[in-house]
Structure formats: structure tokens, C-alpha cells
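This document opens with one chain alone, in C-alpha cells, the form predicted alone.
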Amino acid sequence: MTSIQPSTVFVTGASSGFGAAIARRFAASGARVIASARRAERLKDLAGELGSSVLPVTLDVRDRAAVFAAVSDLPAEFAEVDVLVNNAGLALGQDLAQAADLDDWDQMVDTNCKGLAYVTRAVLPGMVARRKGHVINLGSVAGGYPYPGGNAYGGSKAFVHQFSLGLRSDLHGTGVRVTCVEPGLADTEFSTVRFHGDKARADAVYTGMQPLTAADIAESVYWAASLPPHVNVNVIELMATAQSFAAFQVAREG
């Protein structure tokens, strides 16, 4: 088997965490990287670190018109996207459904589901026309395993899993590959965002255990993308060794 080296990679949510690590991993391989996110200053710093192979694109994936404009306006040397990494996403809050903040639910659905779908729809026609490409979606173990307070976040990641399988079916025969990468606990800004900036509460999530790192996820994404074109990895589910599955909950009377 001969591995391939993607030449142009579009990464959403590239300003921190998984996205920044994924951008670094592909840039290290010699790929051109379109690094998109909402935080322009962080993208500027990333481009300064990685050099001219990185094109920073300030973008909120929830803005459908802006997504399509960004893709159509890519410079010629970045226009033919080989790999799309749909990484932009977040969890907000961990309240039980009956007490959850609907604004948090809206933002998770708008970003994790609709934003991912917008970017995919904008990039796919070019891949199909060239009969090559790879869509890699960042899901989560939360999409398959429920936990208290995971409600809308888990539901949004279940969408990512099923949407990825649907893409595989729709893209049958086109040469375009699809992978869903589904991590467990990983130490990034994710928990800080989830708990609305409460760093102490976020840090407590990882107390006494070794979580996954952003670099671990980046390596998984890169591995799937660099396999020969005839190999499609449908799903990668990975967890820290210290994390496994909880017993079913039982409510007892008395």
C-alpha cells in the first residue's frame, strides 16, 4: 500500500484545540492548509507560525452565505480542496434537559450540525467534479453513548455520525472518501467553553487521569487522510485508556 500526501486541506475551527493541531500536522507534511475560524488574531498567529503554506480565513460556519463566499473566493493555489476537516464545534452547558439553556442548544445545533453541513455542501461539488477528495468530520463518543447533561451535544454528534454515513452512501462511485473521527475525553479548551469560562470546573474534568491530546486527534485525522485512495476509514472511535463505559443508571425507590 502506498500512502498519499494531501496537497490542500481545509480545516474549520482551526484557531485552537483539535483544529490548530490538525492544521499543524498537515502543514508539517507539506500540505497547503486553509485555516478557518472566527478568531482572526489566533489565525494570524497560526499563519505566522506555519508560514505561507497556511491561508487564514476568518469564518463563522453558522453563516451560510459567508461559508459559500469563502469557498468560492479561495485563491487559485488553494481552490482545489483535497481534504475537508469539519472540526468547528462545541459543547455548551451540562444541565439536564429540563433545565437546559435553549440558547446553548441553538448554538450547538447551529454550529455542530448546520455549520458542518454548510461547509460540506460548499466544498463537495469540486471534489465530485475532480473525482477525488476526503471529508473528515469530527464527531464524539457522546454521539453514541449518552450521559447526564449530554442531551443536545450528544444529539448533535449523533447527527455528525449519521450524516457522515449518509455522505458515504451519496458519494458512492465518486472517489470521494468520508471519515467520522469520534474522540472521548481530550484536554483542550473544549471544557472551558462548555462551562462558559469556568477554568476550575473545566480542569476538574481531567483530574487524576491522562486524557487524549489535540495531537492524538490530529494524528488520527492525518492517518485516515494519508491512506491510499482505495481505502476508506468509515469511523475512528478513540478514548483515553483511563476512560471506559459507565454502568446503566437505575432509579431505586425508598
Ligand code: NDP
The other form holds:
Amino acid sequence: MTSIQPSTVFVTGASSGFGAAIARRFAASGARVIASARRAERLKDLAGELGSSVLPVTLDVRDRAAVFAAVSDLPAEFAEVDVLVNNAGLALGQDLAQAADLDDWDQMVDTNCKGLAYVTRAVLPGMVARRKGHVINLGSVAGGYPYPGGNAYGGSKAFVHQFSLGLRSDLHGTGVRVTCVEPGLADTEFSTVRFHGDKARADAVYTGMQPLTAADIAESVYWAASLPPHVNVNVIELMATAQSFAAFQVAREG
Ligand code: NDP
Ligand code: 8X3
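Switch from the form predicted alone to the form predicted in complex with this ligand and print that structure.
Now the full complex is given, and it begins with the chain already shown.
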């Protein structure tokens, strides 16, 4: 098998965690990287670290018009995107559904589902026209396995899984590949964001166990993208060895 070297990679949510690690991994391989997120200062620092092969693009994926403008305004040397990594996303809260904050639910659906769909829709026509490209979406084990308080976050990641499979069907015969990467617990800013800045509660999630790292996820994304063009990895599900499944719960009377 002859591996390929993606030359232009668009990463959303590149200001932190998986996205920053994915940007670093592709930049190290010699790719041009469009690094996008809302926090411009973080992107500037990343571009400062990685050099002129990285183009920082301040973008909120929930803003549909801004997403289409960002893609159509890419400078010529970054305009032909080979790999889109739809990584921007978040969990907010872990309250049971009957007590959850609807603003949190709105933001998760707007970001994880709608934002991901906007960026995909903006980038896909170019890939199809060039008959070359790869969309890599960040799902989660939360999309396939329920847990208390996972409600809307898990639902949003189930959307990412099914949307990815749907893209595979739609892109049949175009040469454009689609992969959904579905990690379990990984130590990034994810839990700090989820618990609205409560660092102690976030740190407790990873205490006494070895979680996945952002670099682990970046390596999986890079692996899928660098396989030969005739190979499509549909789904990658990965967990820390220390994380697994628990039994069904039964509410007993009395
Ligand atoms: P981080 O919180 O470290 O990073 C999330 C990234 O998403 C940040 O760069 C943030 O940038 C960006 N982001 C959030 N909202 C928006 C928005 N509206 N527009 C643009 N960018 C946005 O978390 P992770 O790196 O862990 O998460 C990355 C992805 O992986 C997410 O989709 C998450 O659901 C998923 N995931 C995470 C797991 C984990 O345990 N860590 C496990 C499974 C999946 P900024 O705030 O600057 O906009
Ligand atoms: C993040 C993994 O298990 O915290 O998507 O929901 S989990």
C-alpha cells in the first residue's frame, strides 16, 4: 500500500485539545494547515509555533454566513482543501435531562451538529469537483453508548456518526472519503468546558487513570488520512484501556 501525504488540511477547533494536536501532526508531515476556532489569540500562538504553513482563521462554526465566507475567502495556496477535520465541538453540563439547561442543549446542537454540517457543506463542492478529498468528523463513544447526563451531547454525537455514514452514501463514486473518529475519555479542556470552568470537577474525571491524549487522537486522524486513496476507514472507535462498559441499571421497587 502506498500512503498519501495530504497537502492542505482544514481543522476546526484548532485552538485547543485534539484540534491543536491534529494541526501539529499534519504540519509536521509537511501539510499546509488552516487552523480555525473562535479564540484568535490561541490560533496566532499556534501559527507562531508552526510557521507560515499554518493559516489561522477566526471562525465560529455556528455562524453559517461566516463559515461560507471563510471557505470562499481562503487564499489560493490554501483553497484546495484535501482533508477537512470537523473537530470543533463541546459538551456543556452533565445534568439529567429533566434538569438540564436548554441553553447548553442549544449550544451543543448548534456547534456539534449544525456547525459541522455547515463547514462540510461549504467545503464539499470543491472536493467533489477535484474528485479528491477526505472529511474526518469527531464523533464520540457518547454517540453510541448512553450514560446518565449524556443526553443532548450523546445525541449530537449520534448525529455525527449517522451524518458521516450518510456522507459516504452521498459521495459514492466521487473519490471523496469520510471517516468518523469516536474517542472515549481524553484529557483536554473538554471537561473544563463541560463543567463551565470548574477545574477541580474537570480534573476529577481523569484522576487515578490514564486517559487518551490529544496526540493519540491526532495520530488516528493522521493514519486514516494518509492511507492510500482506495481505502476508506468508516469509523474509528477508541478508548483508554482503563475505560470500558458497565451493566444496565435496574430500578428496583421497595
Ligand atoms: P477542547 O475543549 O480542548 O477543544 C474544543 C475545540 O472546539 C476548541 O478549539 C474550541 O475553540 C472549539 N470550538 C468550540 N465551539 C466552537 C465554535 N462554536 N466554533 C468554532 N470552534 C469551536 O476539547 P477536545 O479537543 O477534547 O474536543 C474536540 C472534539 O472532540 C469535540 O468535538 C469533542 O466533542 C470531541 N470529543 C472529545 C472527547 C474528550 O474526552 N476530550 C472524547 C470524544 C470526542 P474555541 O473555544 O477557541 O472556539
Ligand atoms: C467525550 C467522551 O465519555 O466524556 O465525548 O462523553 S465522554
